[in-house]
Amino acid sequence: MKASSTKRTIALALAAALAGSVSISMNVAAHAATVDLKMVAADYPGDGKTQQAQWDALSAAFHAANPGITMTVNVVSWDTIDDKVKTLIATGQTPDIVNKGDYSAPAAAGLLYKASEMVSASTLADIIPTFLNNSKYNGTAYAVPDLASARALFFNKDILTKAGITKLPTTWGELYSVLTTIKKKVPGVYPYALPLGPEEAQAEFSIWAGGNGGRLYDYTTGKWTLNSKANVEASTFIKKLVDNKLTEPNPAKCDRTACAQTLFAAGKAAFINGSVFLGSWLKANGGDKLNVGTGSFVHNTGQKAVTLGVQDYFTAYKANGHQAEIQKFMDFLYQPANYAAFLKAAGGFIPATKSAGAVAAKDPALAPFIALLPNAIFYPGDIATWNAVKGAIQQSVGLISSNPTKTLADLQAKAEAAKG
């Protein structure tokens, strides 16, 4: 009896000790369950402050609603974000979420969650199909579009009035005639501001090529087509504009922001290929009093007008295993008020959701661009080597202004040799 009692006492003591141990373990586990998500985001306004403040406020609101999860966002310049993300991955510091302009290379490497794992089914269903289809690699969406931009032909109405131009050009031939008239009748003005410098040269080239039916990549053959007949013809027409001094001097060194847009803002250029945020940029950079209009971009005879649709992406990396927490944050971000704040801080782009798009279509500043989207062409962002090819285009496509055939042949060779 005594022995049995002693055993029961020992058993009870062990049980109590184990219960305490389990309690302590559960408390430790509960404490360890706090997840700190890390995100690297591109700086859309380029001021290093606007979006950082927006992300910090959103992160604080998210943590208040989800005490077990914190979010740290590092806003990085567009000039360095690609290298920043590569370095973080290479040094074992892979971020959970990245917000930038490409996704195909990490998707090809198997590093990303699928879009269906990044956001809930209801959020995914709200994404505009055109944008979601442009977020796929091998038929599966591995990114969620954050916003989009389209291009239009901006023009200075006062300059056109001085030159006696009453009808917008729609074809290359009409554009050449109009630019020649402006050069003759409005001295001191560059008829067309042509940015073929490294900042955004791939966009300018793509839309000229698109206006001749040209593309950068042929999905049917699975090959790059930088030096196609259509692209060479478009580049030859660009060279004709440059040779006849219908653009600013040396377009190959003229970047979009510091050169072309600055010339247009100062009233020194009649036409420019502009994105959806150009209007707000002009107001903030000396062009607030310009009398500006927009229209469809020009195209070659026998072709049709296109716009360049550009979208950026959120991607989520699997390295840290935070899929559930990432989805909670992304759904929080796409809540209407939070998403509106993100778009505003970014500078007024086209939203990527149906719900926000319906509202944006009523905005006079955005409506013309949204109307152009059905004719949009896109970068081949789902091709794993696109980022490398884009870099090559940015650095040297400006040389088409002096030697179109050789420049595109060299770029074609680089594209075929590119590694993802």
Given for the second form:
Amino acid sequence: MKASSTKRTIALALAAALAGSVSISMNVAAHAATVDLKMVAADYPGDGKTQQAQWDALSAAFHAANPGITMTVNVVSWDTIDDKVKTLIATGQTPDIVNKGDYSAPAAAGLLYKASEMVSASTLADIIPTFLNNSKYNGTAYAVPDLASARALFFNKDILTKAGITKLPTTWGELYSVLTTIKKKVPGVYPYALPLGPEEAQAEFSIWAGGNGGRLYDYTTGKWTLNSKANVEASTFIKKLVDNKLTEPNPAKCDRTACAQTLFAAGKAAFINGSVFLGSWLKANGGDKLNVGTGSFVHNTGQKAVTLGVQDYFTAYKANGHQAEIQKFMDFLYQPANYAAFLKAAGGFIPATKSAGAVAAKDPALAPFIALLPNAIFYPGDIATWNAVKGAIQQSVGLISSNPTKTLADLQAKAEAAKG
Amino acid sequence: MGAGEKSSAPISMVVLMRRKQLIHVSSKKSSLNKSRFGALPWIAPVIVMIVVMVLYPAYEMIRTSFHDVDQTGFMKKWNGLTNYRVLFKNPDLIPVMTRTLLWVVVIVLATVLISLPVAQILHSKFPGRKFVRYAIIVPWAASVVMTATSWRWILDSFYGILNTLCLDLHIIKEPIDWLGNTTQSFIWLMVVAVFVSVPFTAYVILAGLTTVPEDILEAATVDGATGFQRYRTIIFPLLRPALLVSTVINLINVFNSFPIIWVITGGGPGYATDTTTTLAYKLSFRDQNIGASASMATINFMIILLFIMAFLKVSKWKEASE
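Would you mind giving the form predicted in complex with the partner chain, to go alongside the form predicted alone above?
Okay, now the whole complex, with that chain kicking things off.
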């Protein structure tokens, strides 16, 4: 009796499984006429909402104009997008388009379409040359820049007034004395918010090093220079700020968004190294009543003032062979109206196209940042091991606040050993 | 302990004998139900699940650890022990391994020590016992990520409720950054891990307590044994199977614990609060070295296997299955 009922169960299960597979194969047949494009996009801060709505609207408009192509955009937080994309690729679910902060590793692995295959010649011609130049691997552009940001020294005007400071510091020495004054005269406030936590430690480190003439990578020798004399000097200065309690305590665990920017938004920090979007971020995160000013970031005496330019990218993967469809979508995205909607949802960044750049140059919030760009240093994003080195820096560079020389020497060793 | 074991020997033998009878009866029953496939139709789904969800990924992991994998996740070629060599050269490995040992030993010990009295309280009869029992399940039932996130904000130096509490009670004068220095934050991580492990352990011990025969306890009371004597010579020895199970399961859980560390400190600053589990993740997703990460994961897997083998040996599985 038992055996026969088991048999019956197995037969039933088999029948169900068969029926299932038939319906699956029918589904496949029904979809064969259209192409499904899949995109994974990082979520820019915008006005506090996710960008999913903007991408969904754009996808719908694109599908209406191109009925043969459906577009699915998956918006992922900056924290997890690298892990997500890597997992998708490793498990054979490579997306067609990715929008995030790097491109060199997949370019080196030969996974990407060239920029000239991703967009039409006219769209490519509209991209600002500096940004396109930063999208190259071995001389060929493998990514199309989506937007860029530059950094400035943001300050809380009310705190400065309270401390009686009238002149904005431009050098390290001036900054040091200004911070000391604030510490004395305005208790309960951290003079400088220093985000050396993993989220964006590479940015904070790069801009301080840059202000001392230090770089992460030397293009003439083709070597990493993380523990160069200039970088160690800059780190030692940062340590001095920390040791004298001119920053928040334990900067190595202070992430940019949850810690430093939040302190600044709450009026608990006087200065912060902020990106172009910080203004709109503050408005959406409780800092709307803040009286904020910006100036160029501080540098060491005898060195040039620099800003850190950061650009992000669209990359297109060859895995699914959708080159023609990708190009259609990318051209659609770069049409001025659609691109403006993208920039608006992203929240106050510097555009990557000449046409949108001309409009942005008249925007009083953006103009000062665009003016800073000629002095911008960029990450060595075109080096294949950049992603690994960036990861190592994010992880450990916070330790310069206790031991600059050893931290940078360890990082240098790691960078040299990183594999492409 | 030695004296306790001696005097408890007859009792535990009685229990063992009873158990053997039970096993005997149940095995007779199951032999009646034997069909051509034995128990296969019933355990097949589990076997399929184990093969697909455990064995295959484990095989892939070990295979990856012997291959050259590029940053984007593509496997290139066999490269022998290179990944392991790279891993062993990592200056952070030895400190992380030492810390992992400390992590496992301290948490498991503390968990068991706290769970014993907790289980005893849950076992005694008092009004509202049901409510208390439910309340203790909560940290266990809640997602660990959720619990860890709550703790992260409880301990936050700027907005944390612990600081507010201590300031209001005038225990401290100014806010403390509880996760500020490495040692302190590692201790807090262990506290949270114990907090999460106690409910399960207490319940396993509670289940053990319910198997302690009332009549023996009564007899002991009649013979004039004090409460402590009863606990030491009767209850505790009978709890050994429950303690063994909960200890081994805790060993494995605590060793594999990822979310608590990841959410609260991210293993940082640097690698100062990492265990081998979070290090494996960082090797892959920060250093972009998937091969070395797979080697680390394989070593972790081997350590877990050792735990399980030790467990099976201690619980004498061979004898039981005969």
